[in-house]
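Read the single chain below, which is given as structure tokens and is the form predicted on its own.
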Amino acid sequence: MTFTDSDPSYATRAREIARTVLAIGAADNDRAGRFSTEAVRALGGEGLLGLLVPAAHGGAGAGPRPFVDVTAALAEADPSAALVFVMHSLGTTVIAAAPDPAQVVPLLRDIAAGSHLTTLAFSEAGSRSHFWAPVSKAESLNGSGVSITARKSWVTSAGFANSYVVSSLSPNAQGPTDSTLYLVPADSPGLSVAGAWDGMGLRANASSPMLLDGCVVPGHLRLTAEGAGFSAMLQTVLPLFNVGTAAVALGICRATVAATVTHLKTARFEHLGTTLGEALPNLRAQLATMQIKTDQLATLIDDTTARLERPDGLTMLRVLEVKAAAGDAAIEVTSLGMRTCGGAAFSRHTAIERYFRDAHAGAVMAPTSDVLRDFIGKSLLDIPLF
């Protein structure tokens, strides 16, 4: 299948999928915690798994504009399958990026061929909030790979995955930051899910702990060079993945106006044979406010979209921002979408009740609104970030 970045078809396909295939399970996957193994098999037949793998190894080669369309439009009908796609795009960014490209070639024309789905496995409960410092240590094995032994959280698709991106402190670390990158295949012995997903939002995605028990990895899945995994979980991964959770944050907050506007629209006083919309100018205003607030975070996504693209001096700050911002805009038009909707939001008659309980998962993902805040008032105060 062959895209150019500027082909619409990324975010056309991405809206097909969301119509006919996500809309019409997430609201029976969220009530289950189900994983949307539909989801998957639609976003690799219309390529998008292979989305950011390069067009040498048969994928789109897509930068970051793209994904950020389809993560929204995917968001717009199911935000844990959009997280999903996020994750995975992720992790394929990180395989691409070995030291040894020919010995992940394989692995990247299965994506690109929509026959292999992974995602990262950084966070663990010792760092908690700062995934980028994990806790385990990998164990050299005399120049045949390392063993690793991890806790990690919050790994998305897990159990689900062919393959898991997993951080972990290089055998000769000396500090916290001295990691480095594997790739782990989801048959490695030893790899295992440690524990059912049960979160408020987000209850579609799988988000379950995994454990690692002295996994061997060898040599030729090492991802990055040895000590290089904070650099690259930083400057590879974060930028993408703070641009990729404010877009499924976009996308929760514009299914949320749609969604109210539906209800104003519809819903009546019978008595006086008039809509709510037509009737109450209070409701009128909060759904401007929610509009007001989607627009502004449209424009920070894409700004900070466009200095992905073309890095200057203000990048890193617009990257801190955009999901700091995302995770407040998402909270504030949902919350406001629940009581302009009234009854109808609170007794699920939309799905505003759904997108108000996905939205509150930005704020306390890695790296949560308040280390974000904290990173950004270092920036702006010239405070080293580390």
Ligand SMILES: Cc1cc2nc3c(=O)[nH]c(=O)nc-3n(C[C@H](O)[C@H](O)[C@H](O)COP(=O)(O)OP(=O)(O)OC[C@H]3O[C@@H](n4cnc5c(N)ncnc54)[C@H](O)[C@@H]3O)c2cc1C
The other form holds:
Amino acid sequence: MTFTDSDPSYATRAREIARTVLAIGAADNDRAGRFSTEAVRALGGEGLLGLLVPAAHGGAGAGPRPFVDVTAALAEADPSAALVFVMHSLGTTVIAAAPDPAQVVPLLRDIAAGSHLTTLAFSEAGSRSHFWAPVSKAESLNGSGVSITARKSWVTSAGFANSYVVSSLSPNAQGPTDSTLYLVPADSPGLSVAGAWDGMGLRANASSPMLLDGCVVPGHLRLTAEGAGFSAMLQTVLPLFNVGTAAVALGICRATVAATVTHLKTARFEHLGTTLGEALPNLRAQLATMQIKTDQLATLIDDTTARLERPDGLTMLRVLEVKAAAGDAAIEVTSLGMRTCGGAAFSRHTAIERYFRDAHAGAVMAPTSDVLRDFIGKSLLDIPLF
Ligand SMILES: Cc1cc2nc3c(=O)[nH]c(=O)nc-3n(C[C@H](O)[C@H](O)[C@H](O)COP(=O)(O)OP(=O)(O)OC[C@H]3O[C@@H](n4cnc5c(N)ncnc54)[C@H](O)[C@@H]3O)c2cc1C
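Let me have the form predicted in complex with this ligand next, following on from the form predicted on its own.
What follows is the whole complex; the chain from before opens it.
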């Protein structure tokens, strides 16, 4: 798929997919814990799986802002599908930065054509949320690649992706961050999904554990230089991951505000002859707080995105702040939405209860809100992060 200036903007396409595909299936997919293959097909069909693929390989060659705008638009209708998009887009940036680009061109072309979904498999059961320190160690096959045995604890799109960007300590690693990133195709012998995904929220994205049992990865599918996995995770992945997951939170906040407005305008006290919103100033004040927190998050995401486009001395601080702030905002806004809409929200007459559950994932996805606060404190005090 090629892109021209007269094409609809990426965010416009995302809003159309959100309206015609995601919004229709989100509630049922959440209830059933069903991965939305329709969402992936629609994203591929509109060229959005190739958003971050360089234009030279048929992609859109887009930067952080379209990525953020698309993610937020998708999340407003279905946060699960938005996370699938985020993980795929990040996997794509790692693949596009491979040391031997010629080896990954066919793959990038497939991604740009919308026929290949990828994802990140970093977190391991042994090091939990400390994704930067895999405990698995690749074994050298003496010139013909490596063999990897690893217990990956959560992998979004597990069993649905066509490939996995996998971290593992290098064969000659000396320390916990001497890692390398590898591409493991879905049909690799030894790769399996190790359990069903039955999360509290973000239930429709198959974030299951996966096992690699002696998976052989040929040399040409090594995605970083030996030992350069740690810097790729921090420099290539972390900035876009943090702003991308913040955009998921923003979509959740916006959807919750919209659902709360609808409820306050339509639910009535018949004995008073008013709507809830007309009758109760405390509900209007809570709605106002939800709107303020949502707009504060949007502004911080906007500032972070601008600093990713034109890096300066504050870029890394904002990258750390934005995901921590987003985790807080999503929980606060959806909690207020639950309270404001009362029993109607609690008994699932609105979608707010789903957003409330989805909102709680952001703070525990690594780097977690706690870890981010520790990093921010350390960086303000000039203490090394690792
Ligand atoms: C929906 C969902 C999708 C996911 N998708 C992926 C994926 O696609 N790929 C992937 O690699 N991973 C994925 N993850 C995993 C995620 O990134 C984390 O690794 C995981 O949520 C950590 O859970 P844990 O129980 O192992 O946390 P633990 O490490 O056990 O943390 C427990 C608590 O300790 C706190 N804590 C931990 N370390 C510190 C510290 N140094 N300082 C202060 N507090 C600390 C944490 O904040 C947390 O509150 C996903 C997770 C979820 C929920």
